[in-house]
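Starting off, we have a lone chain in the form predicted on its own, written out as structure tokens.
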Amino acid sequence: MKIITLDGPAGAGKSSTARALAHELGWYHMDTGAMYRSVALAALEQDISLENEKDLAELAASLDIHSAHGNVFLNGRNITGEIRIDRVTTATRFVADMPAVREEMKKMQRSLSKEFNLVTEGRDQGTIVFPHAELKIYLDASPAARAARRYRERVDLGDQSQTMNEILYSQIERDQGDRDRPVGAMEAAMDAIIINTDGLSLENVVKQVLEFACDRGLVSN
């Protein structure tokens, strides 16, 4: 099976491009943020410690994940909506910050990588759950450019309960926290392509990634 990862920043376009890349090529899109979140949902319903990682690998271990047409499945039942809620984004922090449950999740990820060609998004993918993936890409974005883009997605969705600038702080911090993370901290891999993002469509994001594809021989022109 063939792999391509995306990683990189809060809002440098990862999700959008793994998702039209992956619906290109007909492979699985892989969204591993959205897996994180899955176990914090599911470890606030059953009422886990969220300081209890021995109790949350195993919750890890025994779920069912995963998505289809732009869904996000945990255990068969739709948690698209729900995993973006702001408990659940608070909730996943710990989740993601515990070396064991990342441990679990990168035994679901690479056992999804037998079963499908995959285009996989996330912080950790080129440098960790996959250093041997056939194509790497580091997707990166000015700070401005990120946040006006994820005030946008808010607006489109009827969210304004935060300005652009309120976002913008917020996103710098959550920059510093996740290139510190002890476990799966954000980097570009050594071999990884790096693209910047900024003021570039997300069709022209594609394009490059496809022609990067091309050029390692993972699809045909």
Given for the second form:
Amino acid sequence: MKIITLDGPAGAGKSSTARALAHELGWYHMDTGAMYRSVALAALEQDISLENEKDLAELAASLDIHSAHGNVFLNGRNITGEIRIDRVTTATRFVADMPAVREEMKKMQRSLSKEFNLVTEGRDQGTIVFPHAELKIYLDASPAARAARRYRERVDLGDQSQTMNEILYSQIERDQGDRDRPVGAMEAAMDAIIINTDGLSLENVVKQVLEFACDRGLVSN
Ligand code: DC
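With the form predicted on its own in hand, show me what the form predicted together with ligand DC looks like.
Let us now look at the entire complex, which starts with that chain.
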């Protein structure tokens, strides 16, 4: 099956772009951040230590995680909202740092690619999970623009618990963790096309990616 990877830091517009692209192409949208978040939620619920790599990897291998119409399901239960709460975001970092967990997630992600054409978003999709993807995009944006986007999203959901500056500082910390991860670190693949989304509308970004997809013969125009 065909694969378009979208990697990059939080807040650069990966999710909205991936969703719109998948919709446009009729492909499966695989949100791998949501997959790591789902493992973290299950670990918290089952009281599994966030330091126990073996247990976390076994847990990851046992879960049925899939998404449909913008919702994420864990063993059939809709967990779309729960995986975004701060406690789960914090726990996800521990889970995503574990090489054995990443190995299980890679298997799960590759097996989905056997069934569906994928628009997949994450940090390591073009580098580690799908090094042979037909099209690799790395979406980036300035830290300020990304924090502003996150702030607006939270305010739209009625959450004003953090100021823009607080979001910016926690984002800097998370970026560092994502870049320094020994396995699966966030980076652009050598053959990725880098798009800086500062000042670009979603429509514009999606249009650019679709043009690259046409150039590669992935879709007809
Ligand atoms: O994209 P997100 O914020 O939902 O990702 C949640 C966490 O999972 C974040 O700390 C990065 C990590 N992640 C990862 O390590 N590898 C991926 N392919 C996707 C996300």
